[in-house]
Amino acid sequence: MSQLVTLFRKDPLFPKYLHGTFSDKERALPVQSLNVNTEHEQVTFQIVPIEKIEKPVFLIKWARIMKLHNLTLLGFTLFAILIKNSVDGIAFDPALALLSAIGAFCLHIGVNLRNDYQDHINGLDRIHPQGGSQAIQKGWITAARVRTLSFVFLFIGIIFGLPSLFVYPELFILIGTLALLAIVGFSQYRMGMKYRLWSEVTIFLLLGPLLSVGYQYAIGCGFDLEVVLLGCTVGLLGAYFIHLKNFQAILVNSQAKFHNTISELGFEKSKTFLIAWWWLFFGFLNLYHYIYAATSWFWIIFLGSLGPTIYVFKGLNQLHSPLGSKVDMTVDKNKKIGIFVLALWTLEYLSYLIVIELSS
Amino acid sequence: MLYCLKCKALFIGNKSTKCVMEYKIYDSKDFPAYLPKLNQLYDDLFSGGKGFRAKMIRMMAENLRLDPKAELLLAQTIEFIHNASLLHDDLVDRSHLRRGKTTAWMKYTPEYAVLAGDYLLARVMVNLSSYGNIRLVQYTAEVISDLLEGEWLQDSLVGDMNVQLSQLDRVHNLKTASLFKWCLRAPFLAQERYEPGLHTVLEEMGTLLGQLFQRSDDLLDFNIRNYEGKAILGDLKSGYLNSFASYSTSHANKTDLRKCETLEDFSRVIGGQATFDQKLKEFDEMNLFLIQLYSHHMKTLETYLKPEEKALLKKLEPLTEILYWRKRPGS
């Protein structure tokens, strides 16, 4: 028999159970929640001794907690900018490149952790039990520790970003814009960005042009239109992934009265919206390659992304209900298609790198 | 709890409690005499069924000392909604039999079945609004809308051999649990008792009862605790993966699953009889946790009850035994 505790949000013990600070030897796993994120919220916790909690091996556990798989787009952007500058023969400071990259990764991990913590406190992880890292819900780590870690990573991120700021003060403008967007995205609203209308614009800017242009400045290469276009393309893909996630959860979000672009559009119009968004990504991707890539790679990327584009179009059009395995499978396949296109693009940069190495 | 020899059904209450069939839930005088076919259809529909939900209302009403008129109104309301949903459900599922008789859409026409269901729901609103409790009317309308949403969503899951248990739970919460929640909450609303905490805990308990009832009902399809001798593998043969099937077939070959004709076929597809038994054991253990949760919520409910109402807890406690384990009273 498990030990169960039910607490209301107004109960003084509620924050302690939610943060996991009520005991050193036990974890409180939320098993049932009602009226989430309202003053009448009631959560039933299952009290489990720490030694009885099943955890994956150390590395997998921490990779899940920090959501390392979410760093793919960031990693790609930084990698692409470094290769692009090498190919173009634009000199950059390797030390600053490394420090800024570490800073960007730490900031991203810090934001991921903060997001998980915030979702747990607001109850969103109880509405979307399959979302996020699930590390807090499964008792691998307490919410209080996730919050502390998020501050640590954000702090390290800032420290590693400082050298570039001192060398290139014009970065303050970009950092200021990023900070403003981050404040708007994470602090002003009780809900996370996934649960707001037009959040895709913020995500597009944060993962896209602001990041790419910011890194380009941070390594001392100044403004470059190619980097803007590269950032826009990656930003569109990042926002597409968020839309897919929201599309998968459209029923849950609508029932919980969470408003984002997808839930506002409804199921049918969202399918058209997703197809249009993918076409936009496809357009930017191929425009970038038409202008800046080697002709052979333009055709490889064009043909390599055209097939999946038709597949995206067909797969989404075949969906008739927001519930069931077909939605999950379609979303999963669409994510893999995005990753496939990104992998193709990575291969392109690697080929340029090989050419540089061979010619030198 | 007693067992009625007349209608062959369980009912909750003491020896002085009447069986639900003695409730005048359905009276042909309530419906227009100039619509003979409608009356005939309702005669068929209401003659049968265990009336479990009406019995729940009676149990709640007795212990909350609800005015007899309100009790009858609530019992009628829940049975009308439930039977309307059956009329629609049978048509959507293209079922041929209901309670051992030809379904309404088959015996009459699909149009008549739809209209008869709609008419019952309309009567619910007419009767309830005359009672004058707007919160009760609003809550009932929400339940009806949940039922219909559940019906829509369930239809989209037919043929989906990869559906997840959590997705089925979502449908069952709308379709099945909403009526159990209503049975627990409506008597309090009728007494104008609106404490949010009370309704939150009743909502939780109703959700659990609905989930347990549905999962137990789904087990009947695999001849588990099938004391009433219901037809087996009906869901699977009609292309619908129910909760136990979804739980036990996550690694099974879906093409083979579609071809299952007997329970032996099913066991073979999921890996043999030992795997079937193991899956059943796990499924029961998972639901035991829900039963434990239900008992846990009873403690919270107790804090909202007046001293003279505490006897209700003893009546609510065995519901999980009846609904999930299908235990007969006294067994």
Second form
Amino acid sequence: MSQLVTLFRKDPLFPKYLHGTFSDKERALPVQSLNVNTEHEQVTFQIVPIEKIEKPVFLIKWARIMKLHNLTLLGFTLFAILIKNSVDGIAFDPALALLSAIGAFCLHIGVNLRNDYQDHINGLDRIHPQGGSQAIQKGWITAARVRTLSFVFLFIGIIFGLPSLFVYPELFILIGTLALLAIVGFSQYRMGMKYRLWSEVTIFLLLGPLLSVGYQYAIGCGFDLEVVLLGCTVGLLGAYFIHLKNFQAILVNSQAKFHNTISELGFEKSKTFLIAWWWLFFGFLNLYHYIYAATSWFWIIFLGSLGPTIYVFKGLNQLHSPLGSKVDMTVDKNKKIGIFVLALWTLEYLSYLIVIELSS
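The form predicted alone, contrasted with the form predicted together with the partner chain above:
Chain only, nothing else included.
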């Protein structure tokens, strides 16, 4: 038999229940959170024996915990840079390419874990059932362990990135910038980077040009304007996905006073903001292909992204309220449109890879 326990933030046991460290044999599942993000926060926990918690199979569980699906943009960027250099006949160091890629993936997983931890502690994922991986809230893993794993993956990522840093000291500038952004993102205990105004600029830089230029240097290929534009385009798409997530939770965020650009703009203005951001991505995507891609692929990408762009515009404009299922449906469709455009872009690079293999 499970039991219910209600605790207030000022209760000395509150942190232990929230972090999952109150017992080695039981988990405290948050079933109701009131007044989140305030000193009067109240949480009702369902105390369940660990062996009674339903979990998916091992691989699925850990894929969800580490949010491996969020590595898509990162993987695309690294893949695109390797193919681009191969097409241009620019030699790169395979060992450094592998080590740097592993380091980048580990750092990204570490950030994902840290965000899940923070979103659980500050209450967002406890009041929004679609937020994060929900692994902590379902009792698959404790918040304390997620926090520990975040530091472990961040440390491993740094270790795998050191060889490139020693070979190419100019990377210290990029690494210093990344470290500064990480300090800003993790400096506040209860609020993560994405709950700050204009945090999309930081996300854009981390997923975009800093990542692409850093990897280009790390594999020994030096500075390249094409890589900068590639990174900017991918970074815009990554930030757009974050905006969609915040737009989906705009009502919850506003009520709980979680601040980000979307919640500050409000429902109507944020629709215009999302449309403008997508148009910006559309412009960068087609500018990149106009300058660097084969003519046939420029037209394929242009026509393939034009239809979805019109759909994004119409879908968002047809929303009249943050309430109801229409917002969830529209956000889900917009995410799929972004993934479709990325898949089309991936096919382009795969075609280049096939050409390279046939010509070798």
